[in-house]
Structure formats: C-alpha cells, structure tokens
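To begin, one chain is listed below as structure tokens, in the form predicted on its own.
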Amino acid sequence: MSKEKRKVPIVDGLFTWPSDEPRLIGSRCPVCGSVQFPKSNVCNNPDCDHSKEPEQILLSPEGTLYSYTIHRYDLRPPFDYHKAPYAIGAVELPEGIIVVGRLTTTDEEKLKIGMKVRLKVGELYSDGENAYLTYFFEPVEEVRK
C-alpha cells in the first residue's frame, strides 16, 4: 500500500497554497508603482525614494508568451530533478513585468510567441514522503470559429 505524499511548495510564498486557482505572490511599491516578483520588501526601482515598503500582491493568472527555450541536456546535481527535455518562458504579465518558468509541453508546435498562457501549480519532484510543487505556464487553448 503506497503512502500520498505530502505536497509541499518548493520555495515558501512564490504562490498561493493551496489553492484551486494558484496565483505568483508579487509585490508593489505603493510610492512609485514598481511591481516584482517574487515579492520583495524593498523596492527594486533605482530611481524610487523607497520611502515606503512594498505591499504583497497577486499576479494575473494570464500572460503573454514573451520568449521561450528548449532545454535539452539535463542539469546536474542538486538541480539534477530537471530532466531534458523541458519548455522555459519568459511570460509578460498585465502588472507589466516579465516571469521566468517552466513551460508544461516541449512541443514545439504548441508554443508560439505571442500566445496566452495560464498558471498552474504542479509536481517539479518528488523524494520519499513529499511531492515538492512549483509553478508552471500551459498554453491556453482558444477556441476556434
């Protein structure tokens, strides 16, 4: 009989957790309106007087596909959980700022920039007790006419 593993975030308040409808946990400074993530309690504006701490907020779930790679060799130990291949983005979120993450598919066919795509939370991998999640970026589907 297999024991369900513990699912647990790989980093503490990159998103929500749990959640039916995970969102990336940001940050904005409330003097100049720089927004970032993951969330900071500093402003990262150079030209910000940083008089005031950044206030924690929830990114859009959407974004745009801004660019994107294949990797194709696997890392090395202690990284060595990214097997090759596997799909990194670069997606623009509405707050105006770029997220770097894992992709859900390689296929080169349904990644194109320029397209939409969502948040979601998954297994990155997995030891004796805990399923260790982080964020990804699948492709939405639109509907065709």
Second form
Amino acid sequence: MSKEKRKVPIVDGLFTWPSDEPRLIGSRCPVCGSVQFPKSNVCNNPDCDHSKEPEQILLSPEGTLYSYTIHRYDLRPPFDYHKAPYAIGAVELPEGIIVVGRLTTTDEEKLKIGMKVRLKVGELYSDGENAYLTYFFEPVEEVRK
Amino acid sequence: MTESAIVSAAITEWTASGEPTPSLMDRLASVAVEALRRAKLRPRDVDAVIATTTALPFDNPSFITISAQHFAHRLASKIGSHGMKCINVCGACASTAIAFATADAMIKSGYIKTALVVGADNSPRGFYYQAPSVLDADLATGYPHKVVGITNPSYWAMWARRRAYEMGKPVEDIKELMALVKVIHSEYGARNPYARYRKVFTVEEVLKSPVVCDPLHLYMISATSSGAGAIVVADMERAKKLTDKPVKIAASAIGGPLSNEPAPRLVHFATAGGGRAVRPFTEWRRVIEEAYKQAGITAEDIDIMEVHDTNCFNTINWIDQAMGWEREETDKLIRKGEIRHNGRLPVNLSGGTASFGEAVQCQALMMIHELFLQLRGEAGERQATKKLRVGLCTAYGAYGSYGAIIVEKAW
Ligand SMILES: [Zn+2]
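Condition change, the form predicted on its own to the form predicted in complex with the partner chain:
Full complex below, order starting with the chain above.
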C-alpha cells in the first residue's frame, strides 16, 4: 500500500499552508500603504519615510488576468521539474499589484486577458517522499471568444 | 562643461558561447589594444579602465567570483598599467551602457581625460536562471524560476500579448510583426563581418520555428554568445587631436528600476504597490527622456537607432518608447520597411542581438560600435543611405537596468 505523500510548499512563506482556502502572503506598509509580494522587511515606496516596518497581510484570492503565455520548453536542472507545456500568467490583484504565477490550464481557448482568476494551491511535482506545492491561478469564468 | 567623444572602437566577431578558449581575458586584451592602436594611444595615456563584470556561471558555489568581478584590474595589469583607475560595473544586459556612461561622466566632470571602456562575455547557454546559493536565503528559496517556472522569454511573451490586447489586435498580429523584425535584422547581420549569424530569414521560417512561449518563437529570441569590445573615450579637445572624425557623446543616461512601473519586470514575482504609473514601460521611456534632455534634442532629431533586442518584441517596444508616438506608428514603420538602411529611421543595422546572439556584459558596446561606424560612414554594405547626424543606443537588462546613449557627429 502506498503511503500518502507529505504535501510541502516549494518555498515557505509565499502562501498560507496548510489551508482550505490558501492565500498569498504579502506585506503592507502602515505608513504609506504600499503592498508587496512576497512580503518584505522594508517598504519599497521611494517616498516613504520608512518609520515603521511593513505588516504581513493576506492578498485577495481573486484577480484579473493581465497577460499570459504557455511555456513550451522544459527547463534545465535544477528546475527541470517544470515540465512543458505549462502556463504562466500575470494577475492584477485588487491591492494594485500584478503577480506572476502558474495558471491551472494550458488550453488557450480557456484563457483571455481581462478574465477573473482565483488562487489555488496544487502539486508542482513529487519525489519519493513529498509532493511539492506551488500557487496557481484558475480561470473562474468561461471564455466566449 | 567639458565635452566628450568616442575616438576609436573595436569589437571581436561574436561566436558561439560555452567554449573556454580563447580565454575571455585574452580576447578582452587583444580588442583593448586594437582600440588603443586605432586611437594611436598607449596604455600610459589611459586614465581609467572601466570594465563590466561577467555573467559567467561558476562550476562550484564555493568558488569565489572575485576574478570575474575585477576585469578592469586584471586587464590593466595585462596590457600594462601605470596605476590607471580601475572600475568594474555590473548591470545585467545594460552593463556596457552603464560603463560607458560612467566614463563619460568622469570625463565631463574633469576627473579624467581618457578612458578605455571594455566588456567581454561568454554567456551561459539556454534560459537564464539566478544561481541558487546556500549563502543567501533569498537566492536559496525565493526566486520565481523555482516557484513559477518563469523564464525571461515568458515575461517578453506576456508583454507582447498585452501590447496586442491593448491595441485591440489579435495576438497573431504582433507575432507576424516580430517575425518581420527578425527578418529585417537578419538582412543586416548577413552584411556584418562581426555578426555570429549571417543567414537571412523569411517570415515563414521564423513562424515555423518552435514556439518557446507563445507568441514568441525560437527565432524571435536571441541566442547567447561570446564576444568582447573596447571603446576609447576622451575629452573633446584631446579627441579632436586624435581623430578627424570624433563622435561626440551628446548624452549618456543610466536608468534604474521604478517602483511604480506597471509592467511586470524581469525577474520579479510582482510589481510594486501603490501609485502605479499609467503607461507600461515607464522605466524604458524615462531613461530615453533623460538622454533627450541631456542632449537638448527630441525624438524627431534621432536619425538612427541601435536598440537592445534580446527578443523581437524589444525592438518594437524600444521604438514605441523612443519615438513616444501612438504604437500604431511603430507597426507602420516596421511594416513599410522604414527601419532598413534606406528607410526613414534605420534600426539595428548591426543586425542586432538577433544576428549576434547576446554576449550579455558586452552587448551595448557592440551597438555603440555600430553607431560609431554609421556616423563616420564606415559601415560598408550596412551603411545607412540617409544623412546621419544623431544616433541613439538603448540598452535594457534584468532588474530594471537601463542605459540610453546619444552620439552625434562632431566634425
Ligand atoms: Zn511605506
């Protein structure tokens, strides 16, 4: 009987895990309101007086697709677990930032700039022991082309 | 204020990357002394060597990279040094533009009179990744290749698709335009003895090449190469004694990342929050505007351009940004062939990075070298037919590295 693999985020600190509704972890500056992803220990607004440290926030799970591409080449080691084809999108969040991430579908018929997408955490690859997780954006509307 | 000028320039032929011989330092030294010979100068006449560091990958993470970070010092010792000032700069693909601007600023400030600007690279093959390093938590864990599988062409592809969308056109439209850019660049690569690729492509061939990241096909993305270049820059008074055709440096602007840049930038997870600029590529536009201001000119004064085309979208985008006109005008310019040697605005008559492949830390020197030849009427079969006075070189690199150089005939 095969043992259930342990689910491990590919990188700690990018999204909440374990979680039924995972969210991206960002930061917001209490002085000027500037939002960052990933979270940072300092604000990135050139006009900020940096008098306070940014606070951790959870970013909105829904955004709008700004652009996308389907990657059709495999990557070299140590990143060869990204198996082509896979889809990458840039997603505009209500916080005013655009985040790049994997998309759940490589079917171009299902993708359209301006469509609503929603955050999801899923498996990127697995080895003998662990399943490694990353964040994806999933289309939440039908495309009428 | 002191004026500065290019006295001489020399580059090697660009070749395949990944071969360890001849050594980078040997190549750099031979091209440096060639530039000095052409200027009738000796190393003793050079006040400063300004070199770019290299993007060479290292075989083992425990090796120190100090040798690659000190090309200026090593070159000075190798060609003979009288204690010349040695400066090493790094700015991804824009490195040599930043080195060049540094030399220009040092001359204009009166600190030095003559500088040797050099760059050499043997760039890694394939997609670029940041090196994982156990010594830096950021590199060990956080970078987007690891998490998202994103590569440089992915960003370019997303920009290209977005441009088509914003113009209300199907993505096939920009795909075909990028293929045409490749074709035109290849026509000039074929006429350039320094270019690595001399084949003239057709639009069909480009569109038949494998898709890397839609809409970018393989032949729309530059290969990586090996190459070296050297340029001698001096204050105008001295330059006029050394050559009867000094090429004045009318402007040399260095650009950096803008926190409110709205287009996702290589190689970041996200744009910055708060107060986004309205137009994408404000970073690109900003460095050019600074150069125009320094030179006291406008876009209409530009006779010829060499723009950094790591992929064919960048040629299109640089024209958009440099001209500051409706993007439709750029499309028309390219479709009518007006960027050819006999056109209204010749672009990349060197053949561009499309024909050279990219020797990352040296690419802007290749472009400045071409403008130097074009303005002096020494570009042979590639020579622009219109009367040339002012040329613009734009360089672009990851993390928001930019350079914009304006050169002008000074005779
Ligand atoms: Zn702040």
